[in-house]
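What follows is one chain in structure tokens, specifically the form predicted alone.
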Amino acid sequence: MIQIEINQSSIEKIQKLVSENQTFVITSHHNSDGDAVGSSTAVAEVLRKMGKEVKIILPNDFPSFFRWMVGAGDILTFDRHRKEALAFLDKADVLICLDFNQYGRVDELEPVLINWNKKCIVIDHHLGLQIQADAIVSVPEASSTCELVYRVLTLCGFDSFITKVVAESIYAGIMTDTGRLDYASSYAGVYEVVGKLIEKGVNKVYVHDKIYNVYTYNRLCLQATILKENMVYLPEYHAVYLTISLKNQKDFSFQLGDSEGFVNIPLAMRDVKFCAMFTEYENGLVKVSLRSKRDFPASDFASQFYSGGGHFNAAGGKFQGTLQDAVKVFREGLEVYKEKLQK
């Protein structure tokens, strides 16, 4: 049975740095999916309630379809607004990380956050924390951060300030990093913390309807041509792999965003244990998303062959060169755990 312990000294640190600050910034890792941006706006909020001075600053851009949640139109984006984000930076009394475990999953803040010399505060759920802080919560048992954070507020005693636009960001966070309950949520906790969102007046349509039936034309054409076209089944290994090109995006006028769930829906065979997704950019750059069923561990597949991490069954990593080298080293890979996923 799984128990979310989280140490007294944190929430006693925590509280204490927030009693004793003014200023506060708030940041997460780059691409920033739900979880990122529901646990930011979530903290934002509640410190706002508080009366303190706070922004979100975000490495880049995240998907249109999580800018209805509280403060979200005021997030800043470093690679946009780096003048207006170091002035903050400079300013601020403390740094606020959440929903990421090193310095290297925040692009051009980087250098920014390993030299920072002031308070510090990390919450996060992803294994293997490697950044310095105050005060830190990392549970990688935990759903999401999103309901480390909503325990964390109620430990520290601000649950009066989780008003109902806050618990629908906490809320958000949770069903998209759980799949909508589907993955990494079988233990009776994470349902208790949604129950009490929904006291908090959490309408669930509502919040579906903004994550998930906003998708385009575009996207919907996007999607059936990579399952259609680029989809790449391995029955020998209970693999699949997917590959969005530069071409793909072009011609279906990609948005941040549009691949989002691409990576599980080849997971709903029942003789696939492990999939990958690799996303090309302008720069060389291949984006890897590994998502895998039962006890096939991704993270280790994507720490050992693309210098990622993540949880047990979805990770990710990066990969410098061309989208066929990256499913050359995947191909490379499988062989390596063959035994293990032909268990």
Contents of the next structure:
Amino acid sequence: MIQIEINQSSIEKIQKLVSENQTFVITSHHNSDGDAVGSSTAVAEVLRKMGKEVKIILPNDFPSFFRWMVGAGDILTFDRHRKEALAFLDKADVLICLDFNQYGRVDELEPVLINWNKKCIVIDHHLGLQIQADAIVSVPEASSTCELVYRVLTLCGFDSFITKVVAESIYAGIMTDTGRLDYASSYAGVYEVVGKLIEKGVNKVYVHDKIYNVYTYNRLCLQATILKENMVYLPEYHAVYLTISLKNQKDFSFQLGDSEGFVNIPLAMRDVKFCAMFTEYENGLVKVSLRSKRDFPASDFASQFYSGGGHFNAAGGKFQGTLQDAVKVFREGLEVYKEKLQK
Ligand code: 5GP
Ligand code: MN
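Got the form predicted alone; any chance of the form predicted together with guanosine-5'-monophosphate too?
Then the entire complex follows, led off by the chain already shown.
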């Protein structure tokens, strides 16, 4: 049975950093997801309620279906608000890094983080943490960074600051990172945390409506088109891949977050163990998303072929080149992993 253990010395360091400092900057990974925005907005709100000055600075924009979270409207994105962000970074006492494990995950914020010479806190659940910090909570077994944030806040004695809106952000991060308690949730601890959040007043129907029932007609048509026209099933490898070209994006007026969740759909097939989704970007870059079932290491595949990483069953990376070439590398990778896929 998985036990989420957070060592007491990290908690004491966080308590001290919070009590001794006044200005905090929170950041998370590029293309922030529900766990990134949820953990950032939750921590920011708690610190604000304590009377601290706080700013969330994300590398780039995030999907509109996370904008309902507390304080999300005040988030700065480094690609668009660089000057304002740098000014705040300059005066901040403490940097809090949430939901990422490598400096390379924050785009243009990377040099700022690498050269950060003030205090730093990291809370994360990815494999292989590579970020230096004064206080670190890194637990790859945890369902989500949001679950860790809940645990850290309560262990620090900040439970009274977890108001309903903070609980909603934390709940949203747990739901999105676990596929609504499907994957990464086979231990009692995550249900205990969800129970506590419901006790705090989280309205599950409201949160799910805000995140999941937000498709536009275009988004649903994009999904249908990708599954019908751009899905390739490779039964000999128990694998599937999907491609989303720039043309597909143009045809359906693609908005950030519109392809969220698509890569999981083919895993519903009985004998599919591994699925990849390749999304074409303007600058000759292809974003790669990988999902697997059971013992197939998506994270190894991502680091070996796409300079990426992530979790054992949910990973990602990048490829410089065309969609066709990214797929070619995928097919070569499948051959390398054939034995594991056929098991
Ligand atoms: P997604 O496919 O949803 O973008 O990402 C799935 C998981 O892989 C997430 O946990 C994410 O943090 C990780 N991931 C995605 N892209 C990259 C990447 O380029 N590098 C690394 N190290 N991890 C990534
Ligand atoms: Mn996460």
